[in-house]
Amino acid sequence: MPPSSLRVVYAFAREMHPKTSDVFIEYGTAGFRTKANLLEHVVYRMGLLAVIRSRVKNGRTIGMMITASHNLEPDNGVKLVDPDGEMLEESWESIATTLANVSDNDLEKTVQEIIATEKADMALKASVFIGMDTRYTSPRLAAAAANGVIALKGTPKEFGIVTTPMLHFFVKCRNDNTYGTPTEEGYYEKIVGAFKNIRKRLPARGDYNPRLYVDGANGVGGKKLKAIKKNLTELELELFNLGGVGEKLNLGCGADHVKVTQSPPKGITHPPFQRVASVDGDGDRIVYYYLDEQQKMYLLDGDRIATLIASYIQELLQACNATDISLGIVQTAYANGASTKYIQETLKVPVEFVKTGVKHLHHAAKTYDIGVYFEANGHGTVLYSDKAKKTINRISQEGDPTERKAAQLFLDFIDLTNETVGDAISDLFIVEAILCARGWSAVQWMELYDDLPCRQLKVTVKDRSVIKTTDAERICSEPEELQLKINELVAKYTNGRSFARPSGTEDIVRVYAEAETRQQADLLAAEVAQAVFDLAGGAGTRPELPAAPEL
């Protein structure tokens, strides 16, 4: 692009789109999130950034989507994705960092350093796929960025609102034509459409009961999951927490809420016993629950999630008799201890542990001729190699008739599957689809094996980069004496286990902690907190403890 140009894009930056604030913000694991007053200049320049990495890809689709997923709704956000579906590349997340910090007079500067380090070619065409979600300050952000990438001459193709998970899908459609068509209709074509083939072969039995209540979370996943439902008969959809009037995106529900709180959510009633689905605002969370006759509630998170469909792939490659195909499950240390040790002395299956974040997750699942991953908060997938593929299309036409019949069954559930990133809607038919093959209730599901009790903490420091962790996040290296108190501590209960970490985009720290009981759980998770606030400068309010259990 001509200088003239160029300095037609940094003076429209100022005017429109001026950097208002001095608040540093970091490109984490998710991209940028923060309120969403605070973005508008960050989401314009990462228009910008997508036609640059576009032309850096040569002229390949590059994503944005504009979304704070599971948090509250003053919050928003924004994040790259990559060409084949992907999280941005991590030698990239410093570059948007740097240009979401710079001031308006620099901005200039910045990009041209970006387009010469990078080895830009701005002669390529650039196309940009923009998504968003239902909050109200979304489409003001959609807009910045169409702007940003207009301003460098590229081409944005604006969704409207979708699910996290189908930007992605709708990005790597793009790029590779043999993985689906690049449109709202052509997702429900694969992954409805194979659930349906599934459940044509698979019809409901057992204790398998094909009514499923779902919780929203008042954002786009139950939207979509609404527009599915009109053309589903194979299940029975009871939705809830849509987003009608005076009903707030993530507020006392959604698959965060759930986990967190360990309790249900708010805005839905349901018999005993009856399975219910929670999704996030953006879709690519999912996590079970349900009550018994006494309201107890019992939690099927992703770990749970992860060890069925593990199990259930097991069973298709013995039945495919695809022996050479490698097996893998990736967590990280939020993993409940229990399902680490159903996983490798039950399934016998390898695991591997990483940091926290999806991009590490899937990373390392790619190891894998199928590489399983799940957080315990519900986001995970699962990848097949080009490998695997090819031997299981192979035993499909040329294996006996078993292995023939197992191998068909097993490509279904490789199209069910969003292999680009964890996508609720997907995960939801996946795990309905194993339930009715086995013919089983959540009940049976939960006795696989029983978690340990845990508890989540979040902890206010002045400054989290005090906190330094090592061995996939589970060991605290920085400050020491903090590793040695967390080290005295777990020694006090049977089973326990506890870590701390610091957030990847704002001031605290975040605790987790597991033992026998619920009681010492708790205790142990806020006697952490308090070495925390201690040890590292905490802020706010000291954590308080909860009474000291029986020991």
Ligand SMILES: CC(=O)N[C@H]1[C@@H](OP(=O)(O)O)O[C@H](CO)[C@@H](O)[C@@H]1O
Second form
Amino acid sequence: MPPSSLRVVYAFAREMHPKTSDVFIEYGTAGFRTKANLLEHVVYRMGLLAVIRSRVKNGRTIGMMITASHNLEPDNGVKLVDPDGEMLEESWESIATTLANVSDNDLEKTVQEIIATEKADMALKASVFIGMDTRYTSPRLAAAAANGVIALKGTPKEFGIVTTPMLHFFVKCRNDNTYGTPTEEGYYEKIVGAFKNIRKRLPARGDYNPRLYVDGANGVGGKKLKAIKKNLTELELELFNLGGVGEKLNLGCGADHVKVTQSPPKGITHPPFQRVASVDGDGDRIVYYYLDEQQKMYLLDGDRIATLIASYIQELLQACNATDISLGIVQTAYANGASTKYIQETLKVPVEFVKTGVKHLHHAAKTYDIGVYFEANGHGTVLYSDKAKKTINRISQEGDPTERKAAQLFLDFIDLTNETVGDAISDLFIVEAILCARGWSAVQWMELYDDLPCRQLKVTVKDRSVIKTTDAERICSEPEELQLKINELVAKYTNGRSFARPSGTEDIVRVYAEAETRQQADLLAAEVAQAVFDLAGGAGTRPELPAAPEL
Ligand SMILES: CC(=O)N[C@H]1[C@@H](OP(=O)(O)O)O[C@H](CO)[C@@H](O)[C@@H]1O
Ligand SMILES: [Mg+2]
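The form predicted alone done, now the form predicted together with the named molecule:
Every component of the complex follows; first up is the chain already shown.
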């Protein structure tokens, strides 16, 4: 005889959130992500799973975020957040995938199996925090999530429209009240409060201009900055793409558009050399740029933000005389080679490469006393170990006056950081605080090193899983002849580097190339795209080479 709560699950699922599609769906790099109309049963079932996970974690709160981040409006998605505010533990991804794909008839049995295998004590209380982005399909999906939680007698708490990193922050705070207060106000108090404290210590100086233009991607990030702006005198925010009537989420704007197309977002005009920040649809990524008088664009992406932050942390560590604190940077294969060279040769900080996906970066960053991680696309943060926090705290009280002052500033920087996950709003304030501390314009920031021109392309193939990679995705292990061909192509170019990997969020293969000149990078990317098409089962039209290449 099944427990009565499971009978409720079964009845509810059938009636309210039936499985209407047989398309296989996988918990990928960023949870489940697909067309919104295929997701209702998936989200409901994730509500069930979140309750089980909460009970496995002794009733600690689990998060559920309804978002498809930088994808276009018709898509949506769901991801789970673990009790410490981090991404769902990797071993549970396959459990999530199984649960999402079973038939309605097998749902009850599968739920029981998960409960038994994971030894969830179903008598415990369970708490699930639910957040959503601004998509018109999100409220319906958030309701399905809450229904799933209620079906297994968990307690859902809905936060409405929040950024993904805010939800991560709330979950962390709920489970660890030393981190902050699990409310939107608590978030502003900690992050924006820390920025205000820093600016009290560091008034604007030199070439730093407190005016910042922001492209809000027509999503939640811009909306939250609008709320923050009401009580912010330290920064003059000019906000664009706030999702007004007829403005579509991420369409021609947002961090992903700016990074991938290397062109400015629509809907925003600004004077030359004006610093512009562009956030993505769910507010967890940020890139900066400016245009010169000829409208040439200078992109300050995740690599630039990582190097800016790491170099400043180095300065603070020196000023505090905290010599036993290790600092490391984590990057992926998409990091511009020039940034890696700068980190190794100028900053002399260890740099580590991991597979694409924030969970991999986050995990690696934890192995340092202070770990800075960023994807080139602008997703990243800084992780401070207990040792680092305790040391800086001690210096702030016991150091000599100069050390104490530096350590106090450092403590504000730690508070300014959302350590749970990359956060566009937190990162924006970190960048602004550092530029202000140094009296720098965006041009001075840009002068730290010269990027190698790079290009990203997408190739459609019949089955992207035929491509297997190794060495943090920089080498293609299958099909074997593909890597040989890439080596051959790369060898033709000065400072050439290229790789191909199957995307974890889209049904495509991504190609990345960089080389000494723009034409060479574009040509190398196109040649590698052709090689992928030819050797890995291309579908549709074969990629073309750019016109009039110049070698
Ligand atoms: C090249 C690139 O930007 N890839 C993105 C993208 O993953 P893919 O597996 O490449 O589709 O989406 C991920 C989730 O948002 C993000 O972590 C990652 O950096
Ligand atoms: Mg995002």
